[in-house]
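So this first bit is one chain, no partners, the form predicted alone, shown in structure tokens.
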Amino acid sequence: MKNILQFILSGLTTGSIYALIAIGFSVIHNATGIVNIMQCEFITYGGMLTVTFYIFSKFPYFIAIPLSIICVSIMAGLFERVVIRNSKSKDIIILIFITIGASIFFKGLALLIWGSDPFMLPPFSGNQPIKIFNAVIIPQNLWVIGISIITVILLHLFFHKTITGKAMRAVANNKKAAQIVGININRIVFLSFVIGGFLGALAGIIIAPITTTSYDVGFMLGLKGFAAAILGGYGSMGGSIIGGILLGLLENLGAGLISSEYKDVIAFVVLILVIYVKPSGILGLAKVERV
């Protein structure tokens, strides 16, 4: 039992990072019907620069930390407006593919920039782990969990208290009738790439004291969030979080039960099981297709 309070304690960590990212992933989704694989690359730049300004530019972390999500959110926002908006062709599948080769540039970009030496954040506030019945957990545990509870909350309120957020949920909704009534769909698709960036680079920097960060760290993370997010049902935020949650969980009770070896095969053992089983996920629902 106490082995399982462990694990239970760490997947809540790790399915907190990865609850984080699939949101970025949904909420790209569903603006313009894409998956965004750049958002690996906002990880990995979320965690990096904030070495550079915490590490190399001695930054405190309450400016290193801000900083680095600005930086990404605006990078994010760039890829937007410079490379998906211009792009001659709209076909979902090429906008992919367009995602895909400006993760694979960004990955080289980090290389060239950072090495490939795996850099380590020191953690928010100690690293003394405190005891919870017989389990032990660190700080930076609590301050993942802690982060990702409230920017959950803040989402939340944005979404559904907002003229901004409301306008993002009905382009989600019905892109054409949303046009139809006066909302900017250029704007709200830009407003979710930053979003997706702010998200992202906000998973790399709070997990990067728990792990390492590196120019390649984004990618497995990436993947993992884009399992979680079509586990819970791609494009639901609520679907997001019990899809990152209970990956989290499923990951660190299958290495901790079974074996280590197999932490990394497990998110895509789920991912293969769901789309055969479930495909619209535990909160999508089924589309009907007509013919």
Contents of the next structure:
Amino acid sequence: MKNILQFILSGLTTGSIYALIAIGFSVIHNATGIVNIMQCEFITYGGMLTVTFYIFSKFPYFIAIPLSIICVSIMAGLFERVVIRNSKSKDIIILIFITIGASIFFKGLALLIWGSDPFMLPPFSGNQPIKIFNAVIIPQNLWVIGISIITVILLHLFFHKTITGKAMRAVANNKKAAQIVGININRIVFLSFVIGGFLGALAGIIIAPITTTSYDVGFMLGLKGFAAAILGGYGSMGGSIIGGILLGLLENLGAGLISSEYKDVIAFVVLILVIYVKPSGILGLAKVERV
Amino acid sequence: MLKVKNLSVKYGEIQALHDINIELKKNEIVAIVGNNGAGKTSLINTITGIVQCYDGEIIFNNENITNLPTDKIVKYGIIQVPEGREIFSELTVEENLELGAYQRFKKEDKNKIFETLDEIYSLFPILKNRKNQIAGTLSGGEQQMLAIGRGLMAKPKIMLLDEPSLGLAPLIVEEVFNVIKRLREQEVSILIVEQNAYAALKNSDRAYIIETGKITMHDKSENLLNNEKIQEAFLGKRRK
Ligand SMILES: Nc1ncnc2c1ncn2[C@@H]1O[C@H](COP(=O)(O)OP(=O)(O)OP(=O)(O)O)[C@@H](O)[C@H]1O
Ligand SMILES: [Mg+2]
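Compare with the form predicted alone: the form predicted together with its partner chain:
Next comes the full complex, this chain leading.
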């Protein structure tokens, strides 16, 4: 039991990542009603493009990271403009399948570009562990938690203080009414993909110095982010945050206290239990304000 | 100002509107009266581009606006107040109103929008008291006020009201129509579709009667109010 604090710190770190990914899923779901499996590739491409710009092109982080995030956001926006919007069928199931197909395609492309070896990105600021009581935390954990908190605050301000953010919530709430007040729904859907791309890339980049990154890193992280979104209440920002943190904590406490072999299993067993007891997630979609 | 010419609308095989011709002049209040399923909502939805027309034209100030997407129609100042309110139930009252001015945010000074907001609040003081309340928790009448207020936030030239009296107590209906009549002072032309023939005819200048997708009568509202056929069909009075 001696290192509970340690597990909690690690849990908060991975939990922050899951939360960012979960919000990405939710924002796109709220605008379109689909589950966007391409979210996984946004994570991968965020990390891998940073590898390209930082390791191969030798750009400093403060250029390589924003550049990667911008590239992935554009990629996500283009994916919506070109692939999703031009789909003949607007059937949700078909659209989800298109995102699965695209995800497989982009994963294959990543394998061609970067190969199958994992890459290690250096931490943003040194590797000197910081001691907190009987636990140590590496600076990158603080970067992850800090950047996630700032991102969530900025997103909250965007959704509540700007008219575009309010329009996004309006579309999530009542599409017909949104159309009637003159909101261009296509534009909102496009924007939701750009935000999804932004969040996925950001998550993929800030976690890379801790876990390494490779062509298929997005799949498991994406799945966990998706699980976090369901756990907290799909479609809600508060739910995504709670779901993400909870999943991160469960995983790390489970791995630490029971066995790290069961890390993934524990998380998904809890997820399935929650879904059985409360299908709408912890915060329950209906009652809670969506992103 | 607004002309609908030979308009037909089909949903698959079902034809909901047949060869509709109506006109709305500046500063007029025009009513369209019809029973359930007559095609009233279809007509409004076609004007605002939510439903595509099959044949015919919609002309606004000599411009052809047929089948334009709704956000373009809103740009012309043609605003729908939908049937069954269709407010943003999860957002606050004030956010609902702000979203009514969505397109103005891009081109106008924020202060102007907040001036309109103040005007709406003086028109509907109840909305001001409830401005931070989640809109879905308002009463039916309050939601109708909110839907009208949201429409007005766009500074419309034409407002299309779909059954504003639906589900409201008679006293509230009167209040809603009083507000609608006052909109004339703000240079808003109004088209109301209603099942409540009495309220609609009493509060409008001209009216069309619509039956199973066709306009069957058209006259000054007071004439229609005194017309025996109308009294029998819509006002529940028997012929002597
Ligand atoms: N989306 C749709 N698909 C198929 N048929 C439709 C659709 N919308 C309306 N209709 C049909 O078109 C006809 C006119 O409907 P509409 O909603 O315009 O009537 P309404 O006059 O507004 O009726 P109410 O007073 O009940 O609101 C009805 O027969 C209806 O069943
Ligand atoms: Mg109707």
